[in-house]
Number of protein chains: 2
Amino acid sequence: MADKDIVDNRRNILDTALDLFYAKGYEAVGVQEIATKAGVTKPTLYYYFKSKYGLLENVLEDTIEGFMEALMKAVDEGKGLVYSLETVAKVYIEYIMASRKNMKAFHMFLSMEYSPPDSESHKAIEKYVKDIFVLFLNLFTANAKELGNMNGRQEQFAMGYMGILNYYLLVNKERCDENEIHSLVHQFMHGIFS
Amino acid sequence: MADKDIVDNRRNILDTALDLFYAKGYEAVGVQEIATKAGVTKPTLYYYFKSKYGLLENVLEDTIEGFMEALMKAVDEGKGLVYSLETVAKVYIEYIMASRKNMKAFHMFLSMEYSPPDSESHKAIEKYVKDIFVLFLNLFTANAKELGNMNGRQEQFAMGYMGILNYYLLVNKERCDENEIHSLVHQFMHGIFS
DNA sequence: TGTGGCATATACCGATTGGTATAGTGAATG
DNA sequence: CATTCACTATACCAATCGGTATATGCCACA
């Protein structure tokens, strides 16, 4: 019918793999299942990706790196801590709400971040985790003057903020409210004694 | 030599399974590997546990339920919010530091809490997660008078506190400092503006 | 018309998966 | 002595695992 019946098999494999890795986890999904659901055969999959693990790496590159760029852009604006924290949170929910694909990617990322230390999932994700942690760390050190003497508690602040953000987004998988995020940031900065 | 060369195969299987589930994850570990490392054969494993999933459930019961009891005991003392939050945090690190087995159990638990929604890991853990969340929720509602009008933000508080705690303990897998936990609780209650 | 390379499928590999049918232990009980 | 019971091992099952050798269809270019 249309002049474009051509299918991008590589794209299909990537998207199908994300769906399955998100839903069942990397270790629980077979290569055969991915190929079948993507409408290709196994050799086709192995033509584009050198191994199952290589496929996982490509899925990550295809999804998470866009998120990382947005995150990096949001950090170095130099408009103060409060502004930065809220902007960062906004990047998170905007990314997740932008598409179902992004939502799946983010939660796959989260699940991999907490995955067992000797698993392939963990190995594939660790560099991204490290980058993001450093990014949060820099956010606090860059705004050190606002916080007075942090006494090297930047790491604790970074961990606390990432923990709050991650867990909130884990629990509220489908519906992320921007107002609630704002409230969360406020809580983080001023404590629960409103 | 000793009068007790008898081995408790059920115990060995349980402990070995925990080791492997912790390190590589439930889905990535084979029943054969568990049996071999435990020094038994597969039918012996299936004599004590009806399936691989049944084994996972038993591993959870064997480890996490002790933690849950300690947690429940720590909550309902009615000595105020600050006291409760610190006590709860203390239960976490005391449990983790008590033994290497406990440390593995806790991190397996954490990894399962963030595991993919359609995975067996998720299914096995969800009831415990729900119980713990309710427990945290009650902690805040029980101390409502201290916090003034929470406007139904108990859920947010519970999520925030669990998130901070979990992420801190994930990152500091091996070395959990009680003083740092104290500082973390303080940060949670009064915000990062010291 | 040929030729080379990208992209795809058929059919297969050895190894491992979760799980079991069956037979045997050794110790206690009648 | 015979039976029973808790427990363990040998040997096996079909199915699936990740991965590949080989052949072919197709299209661009010569």
The other form holds:
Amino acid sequence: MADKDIVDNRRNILDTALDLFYAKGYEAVGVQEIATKAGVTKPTLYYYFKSKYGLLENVLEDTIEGFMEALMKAVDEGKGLVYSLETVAKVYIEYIMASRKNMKAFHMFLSMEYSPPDSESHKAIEKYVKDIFVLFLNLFTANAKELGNMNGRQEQFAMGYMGILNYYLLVNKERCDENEIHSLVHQFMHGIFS
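What would the structure be for the form predicted on its own, rather than the form predicted together with another copy of the chain?
Only a single chain is listed, so you will not see partners or other molecules.
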């Protein structure tokens, strides 16, 4: 098998798995269904990914890693809380809205956050959920002096901000402009200072 065929097969299986996990949920999709829809045999799928869980890990790496890298770059700006929140919101929202694939991965990821804690899907995303949360927590902790009333509520602020961004993406299907991002951050900051 040529290298191009290997890459094409692997990409095809990843894309098919993402589509099915998005449409039906990880637990509801079987390996045979993925293989059939991808036009490969089960042994081929197992050759590339070893297991259904291994396939899920690869789907997450393929779709979430770039998002994590973009977020880390945005958080490292260090130009004050409001600027950082706007920069992070812009990257968060624009990255996910940039393609249908990213949007599917986002919805799949969110649904897995609500799966039972001992399920395979929840275990697969746990690392990413923690990494994203720590990123936001560090943002608020680093800017604690700007918020005189933080009083150790950095975790609450981090959860609240993540929630606002996630909910915005769930209800907004169009592109987001600078004014909307500014308004979103302003409303969040108003809640902190009230």
